[in-house]
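This document starts with one chain, in the form predicted alone, laid out as structure tokens.
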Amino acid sequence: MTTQGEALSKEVIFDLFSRYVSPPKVRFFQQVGIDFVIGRREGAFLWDVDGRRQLIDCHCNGGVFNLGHRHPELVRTLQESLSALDIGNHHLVSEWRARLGARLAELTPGDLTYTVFGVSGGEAIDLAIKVARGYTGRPRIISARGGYHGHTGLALAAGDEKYRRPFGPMPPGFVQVPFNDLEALDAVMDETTAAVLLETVPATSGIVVPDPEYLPGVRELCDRYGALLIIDEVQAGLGRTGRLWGVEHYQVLPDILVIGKGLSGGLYPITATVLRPPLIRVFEPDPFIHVSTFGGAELGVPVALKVLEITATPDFLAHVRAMAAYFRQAFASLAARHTGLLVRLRQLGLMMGIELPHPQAGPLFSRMAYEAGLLCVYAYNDPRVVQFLPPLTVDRVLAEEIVQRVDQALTVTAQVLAQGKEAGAWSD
């Protein structure tokens, strides 16, 4: 048995993880030849526990590390919190939750006013669905095919079938339609629809940037049928798209906005389900009808406030847009160099996806990117696309280094694909 603080070899770590955490995950990494165990982490970089390999994090855990790993101001803020605060008590009124709720009301679009705090994105989505059903008295929730909202109960029911199927029947009332298709949405909406639940830019579907008229059209349909619009910005929020909230690009006001991942600063988990004023009446008969013991833990609230302070500044958002413009130009050059392999860069700000020609290419590129020193993860619901989410703090020098490594990974990917095609392993 190991003791706390004892240094372990990589072999021992993999053995312990296999025996006590997840044997299938260990087998997966062994099969694909990735023996990385996260050790030191700082800024845009991750180091293997043995110090032999360094990766530039271009996935950021789906936006958790928008400000990089262990951002100095956030670390300092959490250290200060530890001197005075703990989890707090969700039964009681909290100064720190009040402060964060007020700041979110100032920064979120329209009249979004009231915040219910949680720990995970799935929990926050669950609450949004509960509020929609409780407010409207209707059962039906419509979401996008290929979307992803978490692995908890109602969030799982609103997600893609591959996540639901292994766990048996889901609760009734959930319907999926193609994203970016107003006609398909209109065809299933009726007087039983409580809400339409959408990611602004579905990441697990492959960074699908909606047409300019799509989200405004969804808003109009919701108004026509008396349904609520729930926008999931767990990944797209907090500056990732070049604006503080992705929906600002489309001038759409949701009834419920769900925020997560980056709000934690990568240091203390916290999510927010932000509601328009009429919806708070769901809690009027019983203000304790929904509770989250660790949601909005006071220890982490100052970190979330510091995240908002940093990301909401005009200079910060201008920097994100400038880096997005650089990557746009750089990937146009890469596409010219890698014709037939790099189809295009899907992009809204620094929410980006590298589109490749077929499903085998995405996982292979992810593996070759690892060899080139980049952490990239292919989109699980569309493996042609590799999620490309560098920290929002990336500067020009690091961006150029990332592009060089992408170029290297594309070159090797093309070679391996050509060898596989010659051997008959796959065709175009």
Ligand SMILES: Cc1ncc(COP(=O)(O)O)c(C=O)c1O
Given for the second form:
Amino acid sequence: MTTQGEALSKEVIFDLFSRYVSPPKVRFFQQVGIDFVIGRREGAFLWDVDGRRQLIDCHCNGGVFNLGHRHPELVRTLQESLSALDIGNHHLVSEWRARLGARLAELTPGDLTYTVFGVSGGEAIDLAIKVARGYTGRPRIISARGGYHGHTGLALAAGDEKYRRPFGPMPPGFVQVPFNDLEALDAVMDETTAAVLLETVPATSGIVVPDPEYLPGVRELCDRYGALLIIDEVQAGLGRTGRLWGVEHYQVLPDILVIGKGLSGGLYPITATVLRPPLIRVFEPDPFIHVSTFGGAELGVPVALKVLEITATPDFLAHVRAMAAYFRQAFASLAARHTGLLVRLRQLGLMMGIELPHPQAGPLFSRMAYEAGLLCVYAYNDPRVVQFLPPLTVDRVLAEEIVQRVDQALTVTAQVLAQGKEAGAWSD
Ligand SMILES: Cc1ncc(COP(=O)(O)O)c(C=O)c1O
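Structure of the form predicted in complex with the ligand (previous: the form predicted alone):
First the chain shown before, then all remaining chains and molecules of the complex.
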């Protein structure tokens, strides 16, 4: 069924997509033998548009679908929004943006207080960098090699080199260091450093869970050099790690916290850059120095509030931790049975990465997982690792089903590797 007119066949969709959207993307999926077009979606499940294939979503767009697809309460909330609201006017004072700002101030750590709304994670990171530079009057932004913060201007400049290479000169002042290495960070920090920008658990570089002392050490270095700490929780936030915010595991208070993806409930794009009180000074001379027409669109705000209401309860977070414990145990058994292939499960709560022995194995496993009915995608900056992010609403029965399918995919991956077959590429 389509929302307008007759359903299109899959063949026609591929043809239109190739002619009018992205021929290289269509070629890619044809090459790797994946002819999936999202049709029906509900809870943890996605169906092919022809209804023939069902996938359990263990990718969740990096956390957009933390609460599954089309969560009934979120759908109802958006429907109610539609009966009264529209985008609103981003220049005016807004009841709905005020309500969401207040709730975020309550729920975020320490004295994080003021929210600047955006539409995308990249935009929210751009704004965080602008604030850091505007507040400190310093140019330098230090981020992690292999990190990912989005494809917009300043976020792109802070990310991995391969995403920047084709696009010419980048803004100056960006430096990357290895993640989880305090000495390397200390070596590049100085009085020109405006901010250190890090994901709590870098996802695109393979769900790298930092050592317990790393983020507190980064905080100390920032304090020593008078730099700000920007924490990107676009993926790690909103309960994914078993706490509402990933940084809570490390008792670190960032100066700026960036929230995206899951705040949308998968229904209405919205992101938040939350600032500690002194930083609002940047907007004192001109409160319109940064605006975003669709940022914090009023239609999406009640959905975001509902996401927070569901996610922030102790029971919900306890459920995430309980399911994380189940996966930890299940993967320990899988590792014993798939020695030489399954290295380990990288894990902080339900932020998980399946570590395999070499870079060919991740793309191959992703392909085999697809055959086994799972959507999970390897980490683009470390293809040994397959990002494994089931919805946080996963229950024990579904978790067992997922583990069974992972087992199946590992078995076939091992067989194909043993036959020396080449893994096809499969990209995020
Ligand atoms: C950690 C992180 N930060 C920022 C972004 C950028 O978000 P968006 O795609 O909404 O611009 C992403 C997207 O995957 C991300 O994973």
